[in-house]
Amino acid sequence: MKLRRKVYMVAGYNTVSLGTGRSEFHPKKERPGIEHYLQEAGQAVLKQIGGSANVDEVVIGNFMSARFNKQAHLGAFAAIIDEGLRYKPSISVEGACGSGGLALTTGIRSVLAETADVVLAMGVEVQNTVKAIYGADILAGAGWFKNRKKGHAYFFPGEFSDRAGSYFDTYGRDYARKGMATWFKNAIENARLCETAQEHENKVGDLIQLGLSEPNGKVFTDYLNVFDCSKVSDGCSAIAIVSEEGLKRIGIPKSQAVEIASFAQVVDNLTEQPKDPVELTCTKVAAKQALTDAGITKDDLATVETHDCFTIAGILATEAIGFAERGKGAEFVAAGNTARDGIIPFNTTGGLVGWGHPTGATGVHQAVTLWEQLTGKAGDAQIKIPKEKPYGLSVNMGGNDKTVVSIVYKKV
């Protein structure tokens, strides 16, 4: 969507992405609840923007708290973040793994509609509350649930395993696996530079060899190993979406914010299987629309945050966005082009595979990462942002490429 009013994002914050791999995580120890994460991230943003009095509206993205936490009605949690948010508009939005992206677009629309000048946008998920096999059943709700018993025990890994299998058959198994293992390697190396990442403490030496571990359909899926998958994660991300008037209100200069150049929000038919399993068609449409509306091409981008729920999704995204030709994504990644020192760095804090995937938080985490990178606040994970490439792109996907939010960010 082309924007008729200036919209900015500023003051982002990520909690730790908690789950297996973090030293503070233990499956038998009591862990923080959803309210803890909302308070930590929300209060951190409020501190940066001068407090809750400056906030006009709150939007919370979440996928399945009603099942993972037996807690719905998250919009009414705003007041536990800060008493000053009591009696202010607050809603929750849901679009499977794209819920965080929907929180962002909801906030952007409020600013465009001039019903808000400062929106607190958040994404949250706490899903380490059930065993993995039961979690797979809950997460199957991101797809057409009537197909649940026709599919794999681990439903969504199975869906993307099928995509990987089709890619193997079409372009070559060993060729594809090399690209996927390289994607895994990049994810872990980037996560090691980000203190909040789930894989921050990963010390494995030969990441390529680990990534090439042979898939075993008897215990998991036929074409993906566990290292091809994002992990079960708990966490929250938050950021402020503001107008020019909002920036003045919170007292933050434009140089500390990123401008939203455009966004696209598209859906496909949830009840249908992918017409082309080796293409992320909905992602392709969303990314093209966002880039076109921003008046730029992929070559103007300094970095991309894409929804790599599985390594094969990362490979397919390079093709959908247009960096690699159809079938050339695995080669593009294996050649180092998406590494942090490559032609187009992807997922500089680890993405879903490395940073983690608290489902409803992911889209907001992408926004926070791009805000950090474009304003020079990414710390050890910082990459060089060339003057001639002041843009970043996020792609947040819900389900098997069924709901996609793509946003273009510009360094001010």
Second form
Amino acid sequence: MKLRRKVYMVAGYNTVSLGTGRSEFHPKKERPGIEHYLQEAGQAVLKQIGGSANVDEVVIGNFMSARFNKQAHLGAFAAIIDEGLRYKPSISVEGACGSGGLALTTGIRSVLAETADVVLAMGVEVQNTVKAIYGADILAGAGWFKNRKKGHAYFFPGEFSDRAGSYFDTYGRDYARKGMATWFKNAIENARLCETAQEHENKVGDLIQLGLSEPNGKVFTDYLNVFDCSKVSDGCSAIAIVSEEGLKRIGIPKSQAVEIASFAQVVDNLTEQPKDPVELTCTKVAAKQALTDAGITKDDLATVETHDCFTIAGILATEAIGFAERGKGAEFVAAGNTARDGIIPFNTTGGLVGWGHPTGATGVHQAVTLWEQLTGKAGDAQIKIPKEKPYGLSVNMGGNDKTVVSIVYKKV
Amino acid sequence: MENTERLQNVSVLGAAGKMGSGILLLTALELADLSLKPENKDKTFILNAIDVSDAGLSGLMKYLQGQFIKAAEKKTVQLRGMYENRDELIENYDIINQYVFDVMNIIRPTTKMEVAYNSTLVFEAIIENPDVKVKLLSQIDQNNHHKPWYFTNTSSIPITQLDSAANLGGRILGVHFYNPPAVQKLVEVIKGKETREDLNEFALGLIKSMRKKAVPSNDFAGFIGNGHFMRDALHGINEAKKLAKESSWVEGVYTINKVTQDYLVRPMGIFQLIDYVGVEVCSYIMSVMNPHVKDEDLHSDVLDQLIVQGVLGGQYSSGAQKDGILKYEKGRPVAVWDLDRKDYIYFTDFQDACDAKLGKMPSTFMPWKAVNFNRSKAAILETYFNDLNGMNSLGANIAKTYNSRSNEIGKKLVADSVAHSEADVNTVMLTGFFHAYGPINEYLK
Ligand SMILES: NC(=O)c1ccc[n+]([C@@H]2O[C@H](COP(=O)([O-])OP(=O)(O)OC[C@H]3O[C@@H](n4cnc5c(N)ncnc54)[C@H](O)[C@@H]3O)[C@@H](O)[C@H]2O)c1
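Having seen the form predicted on its own, the form predicted in complex with the partner chain:
Time for the whole complex; same chain goes first.
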């Protein structure tokens, strides 16, 4: 559906994505809690938009704080970000790893409904509170619990390993692994350019060789190695979603904002296994709807932020969005097309594999990255945005392609 | 008796000790995995953790719980398969908890030696005292109707001696783990003259299943590992004494410790290693070995003197290093014990002068930590030792003499038939002592 009111995003902020890879991270050292992350990112946005008085509403995307942090009811944390948010509307929304995307669409809807002109949209997750083997239990909540028993110890890596296995069987193992290793390499190289990225300090020489490490099903999964996986991360991202009036209120010129050209939010049936394991069908539907509603095609996009929770998900996304034909994604990526100097740069600050994946924050992190790129604020990670391609696309996925949020952003 | 049946009732003697606790840990995991096999569903597995110390056993159980949790977390992928049919165990968390319970449920901590009377396999890891070991082993054997098999962890007592003194009729084998057993990969396996071959084979199977590396050693006091280490240590002490004639004992110790660690690219210097094992333990092992060796005197008056002065080394139960010949801060040596002043002298007082005397190290030097896990280890060592060979400094010369002595000791172990081969000697030093290269090498001339 075409938007009936102009909606913008502006004043984004990402905390560091904290976890293994960052030199300040030590599993046994005390770390900031969920409150600290909300404060850091929330206050940084408020500072840019003239303070909490300008905010009409707060939306916080989060997946599993109830288990990772034994903490629910995140909406009511708004007032710790700023006293001025007390007695304002604030809610938390959940859709697994798509929670951040849902925070964005919730904020957009409020602006469209004219119940708010300025929404503070946030996403947060603090996952390093438990070891990965228990984190896997928690994250498995993004699937149908009835399938947990027969699932892998590392449930989601297991699910996507199955997809990778099908892709290997259908199109060839070495062919696929080459594409996946290239995806990994691009992710790390982009992360090195972004100071908040978890892999910012990565110094590995031969990334392709590392990416090609043999998977070991005895201790992990049959078809994915750990480099094929996104990181376990703590982090928070925040951005303001505003109307035209809102922009005036916060006193920021339009040129500093991105316009939301369209958004799509769709779900598939959580209780079913993927009908077509080598296709991200729900992603395909969402991206198509977003592009159609924006009145553009993939060729109008300057960059894409996609949900590469695993390298195979990145490959499959190039196919689902329409850049590569079915089965040709691995080749498309291996040929360098998705690198920062390729025909369509994907995940320019590293994506989930390189920047990090604080699950509930990821959707918002994608919005912040696209806002930065389209307004020339991406620093060392800045790519060229061609005049004739003023658009960016995000794809944020919950579970195994079950909740998908896809948004088209336009340079103003 | 079939192997599984033999493992249904096992006793570990000295279970609360450094070695016993690790052996118990490994054995418990082994038995738990056996008990979880579908074909063993109706069998009971018992592991008696026997020790004279109640406090020790209580600490043992705490240690084990932590270790079992870690072990379960590491192999959750397999455990999910093993508990496939337990519908109520859904999350990793459920499965890990159940496994920890199942392993703990096999263990019976006790101070009553009598429980070993029902065992079919007895693992002995009590104090290194031949009389105490013999007394306990024969007591158990006289009262046990199962003709049990015995493994002993002795570091230095000949197996044949234990066998005949305790009248075990060849039912004993040396199964010499390294400290800490949970981590160290090496196990020396020592047959006595009469040791049964089926016992040896059973042990090799078990060691493999514990994912350890077995190296056979002949039944000479000290076997391969200590056979090398004790002689190497004596050489170090003598070299320090030589240097002391022109400087001081303190400087000699510092210098030799530095040469053995840095110049020879070892994980720690020889005096730190003596402290690590314990001054008394080293002295004791030498005394047990000494009556069995010809043409050599494995004895050190310096170690005797240190023991009298109460300078003992060894470790705290936390694994931290106690002060010994060297004093430690945050695990690093910082001072040397002065035998005359009976106090520690800090390195900082004399280090620069000593280092100057040693001379420059080759620019290609890299510390052990950077070398040992390096993919190009062989090439790095080759270049470095080549450079060192070309040097005529004091440091280079001490290193050359040290390495050739280490070489000689290694070759003698083969000549004396303690080791079956030069390769076995090297394997023991590489895996048991974490050396970056074997004592039998062509690096230094
Ligand atoms: N520590 C090492 O580095 C090392 C390495 C290899 C082999 N070993 C050998 O392993 C054996 C044990 O050494 P450790 O270092 O573990 O010693 P330890 O002192 O830590 O442990 C010995 C344990 O045996 C118990 N004990 C003593 N007498 C007993 C008896 N009569 N009955 C039952 N329990 C008794 C003690 O309470 C103690 O818990 C020795 O034979 C030693 O030579 C030690």
